[in-house]
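To begin, one chain is listed below as structure tokens, in the form predicted alone.
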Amino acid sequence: MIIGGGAAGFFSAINIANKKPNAQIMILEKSDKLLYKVQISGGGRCNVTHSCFEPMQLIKNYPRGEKNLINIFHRFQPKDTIAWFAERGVQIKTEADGRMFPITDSSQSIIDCFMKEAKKNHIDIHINTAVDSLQKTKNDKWRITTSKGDTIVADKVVVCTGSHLRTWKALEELGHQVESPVASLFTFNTKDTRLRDMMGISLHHVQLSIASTKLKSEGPLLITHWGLSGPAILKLSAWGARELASMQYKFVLRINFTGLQTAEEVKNEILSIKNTNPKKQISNTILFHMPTRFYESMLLYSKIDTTKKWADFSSKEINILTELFFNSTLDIHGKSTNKDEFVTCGGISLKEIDFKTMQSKLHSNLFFAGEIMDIDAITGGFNFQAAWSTAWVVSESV
């Protein structure tokens, strides 16, 4: 018996047939939708995997689920994937930044080989089902009652509902903890005037940092026009999430604008522009490889007369623009969701799944895969490779 008719599930039912060709095998999803992460992941175009190849840096992707992952991906990892998929005529191509997408840039790519593979192994898929009640029976076996009425006896049940608040309670009776969930991956909400009018600024490379935390990041970075988004930012979100979540997403950002490393550094490449172009306004020579708009809008901030020429910039004022691009402060207030792709780290705690074989502790023939468990990632596809390569060892297990 699979439990959720996402990813995870799909994967671990399609390679428990191909590698027990006699078994029984159904799906119970609880909606009327398969494989909706799926559908919508990449914005319908399906972030299958990263090129990312080597298990000890792939793991770096992880803020929840690290260490558990090494050995999962020393034996099902990306370049598994990519030949899982090609060999049932799915090819999949690399993207600049190393996102992995099939070539025909759809989901629906996914989602066919999956149901064709679902109909030649016969598994036995129910749809609009959920679990009401999850039993171990006096044999080792499970009995599972559906929303259904249904009552069916499976020798082993494998869950994959991602983040379930219902499976999460029937988990817990059973005895397993679950780690309360919270966002991951999100963009955060600020009021910044500096920001006004500025939705869809990029600037190539920022470093991040949250006040009174430890949190960190760097990247590009996107101007919205509820605030700030992109890689810098939500990797920020996914390592601060429970700490974030515990703020009530109320804290002060600051931003090192630069891309260089020190105050000094940035004081010294401002008075190298200063002396090489005294004769010029400020207002007419970007610093830092800013969008121009962006620039101009952090002058306007900083309340300094653009049109002084650099040969009359005092040491006040150079510490002034030093401070604006190196040490900016930006008060947050809220997160939105990032696209369509809602995250949440949280589920079955980690201490209590045996990794070589992904079953639970507690409980013999029962089996976890994919978000259900407190592991999630960045966005890239690295949170569909954990789904996979969970499964995979599930499917071993079997």
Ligand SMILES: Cc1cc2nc3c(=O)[nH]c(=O)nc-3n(C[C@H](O)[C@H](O)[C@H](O)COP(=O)(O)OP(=O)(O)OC[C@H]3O[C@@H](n4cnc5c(N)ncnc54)[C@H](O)[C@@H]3O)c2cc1C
Contents of the next structure:
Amino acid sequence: MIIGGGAAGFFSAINIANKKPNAQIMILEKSDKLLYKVQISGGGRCNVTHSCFEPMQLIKNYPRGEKNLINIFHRFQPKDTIAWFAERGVQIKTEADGRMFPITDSSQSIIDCFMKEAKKNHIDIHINTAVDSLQKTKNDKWRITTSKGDTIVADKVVVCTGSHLRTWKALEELGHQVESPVASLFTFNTKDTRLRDMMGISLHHVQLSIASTKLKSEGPLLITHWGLSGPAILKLSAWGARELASMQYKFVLRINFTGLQTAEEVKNEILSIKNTNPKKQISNTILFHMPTRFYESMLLYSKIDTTKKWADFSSKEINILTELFFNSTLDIHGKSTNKDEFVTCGGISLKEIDFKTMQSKLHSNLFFAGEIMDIDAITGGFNFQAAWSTAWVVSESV
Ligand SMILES: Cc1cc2nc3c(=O)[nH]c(=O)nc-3n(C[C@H](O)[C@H](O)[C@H](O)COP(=O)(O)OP(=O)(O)OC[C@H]3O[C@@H](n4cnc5c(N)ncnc54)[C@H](O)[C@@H]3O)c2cc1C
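Since we've got the form predicted alone here, give me the form predicted in complex with the ligand too.
Complete assembly follows, chain above in first position.
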């Protein structure tokens, strides 16, 4: 019995069927749509996985689940995902940033593949059927009660319900602990007037940190209507999901716009520009390859006379510029969803799952795959990869 007709549910069901062709496999899905998140994922293109083929590197993209996934990725990793889909006629391509999509650029290719495989393997699928409760029988099987009032007895149950409060509650009743859910992968809101007319500007490499915490990240930054987004922000939101929730998403963000490591290096770079361009106006010599509009707005904010020539800059003003570009601070008040791509941090506690089998340590014949567990990743195809890999291991042990 597979509970949940999403990515992890289908991948578990098909692989169990492939390994044990005579098994009777049923998927119960509470909504009227199968594979809904696959359909809307990656802006409708489905970012299936990431071109990262070293398990030790791969795990670094998982703020929750990092250590538990090492052995899982040694058994099924992005290379295996690509081969799995290729064997079933779906070719996957890599984009410049490492994200991988079906060559059709359509999530429908993944859905069609799963539906075809499910049909071929006689997997019995029921939509509009939620699992309401799970009870262990005397002979170690599971009695499942559905929203339709049916009772079904299964030898083995794989729970693939994603981040779903009611299922977590049912599992808590069986003694499992649920790490409380909070948002991950969100953008930061700010009312800082400096960013007012800068919507749409992106900076190719910034370093971020959050005051009074150890949270840090780096990468591209995008200025949006409400605040800040882009890979550097999303990474920070994922790694800081719990800490930022406890701060109620109110904190001070420090930004180094220069790409350089120390204030000393930044100051030396500014001094070298000053010395090589003494007769040029500061506004005509863009520092650190910044977008012109952004550079000009920052200078305006710092109240530096932009018509001044570099030769006339005092060392005090050089220090102001260093601070401006190396150590800007912004007050953050709240968060927004990143393009509807909400991922939840939290779920079934990983301490209670045997990662060699994906079986519950508390109950035999009860398995988990996908987002139901306290596993989540940064954006880039890593969340689906965790669903494929954990579902694969489930299929081996079932
Ligand atoms: C808009 C959006 C875009 C995304 N894009 C990407 C991307 O491009 N790449 C990436 O790696 N990740 C992406 N993600 C994350 C990714 O979709 C999830 O990590 C992944 O879908 C998790 O798979 P899952 O099978 O564990 O859970 P889900 O896909 O959530 O599937 C769980 C299923 O179980 C059903 N269910 C729940 N409770 C019950 C019950 N009691 N009984 C029966 N059925 C039940 C649900 O209705 C659902 O169909 C995206 C997420 C969102 C929201």
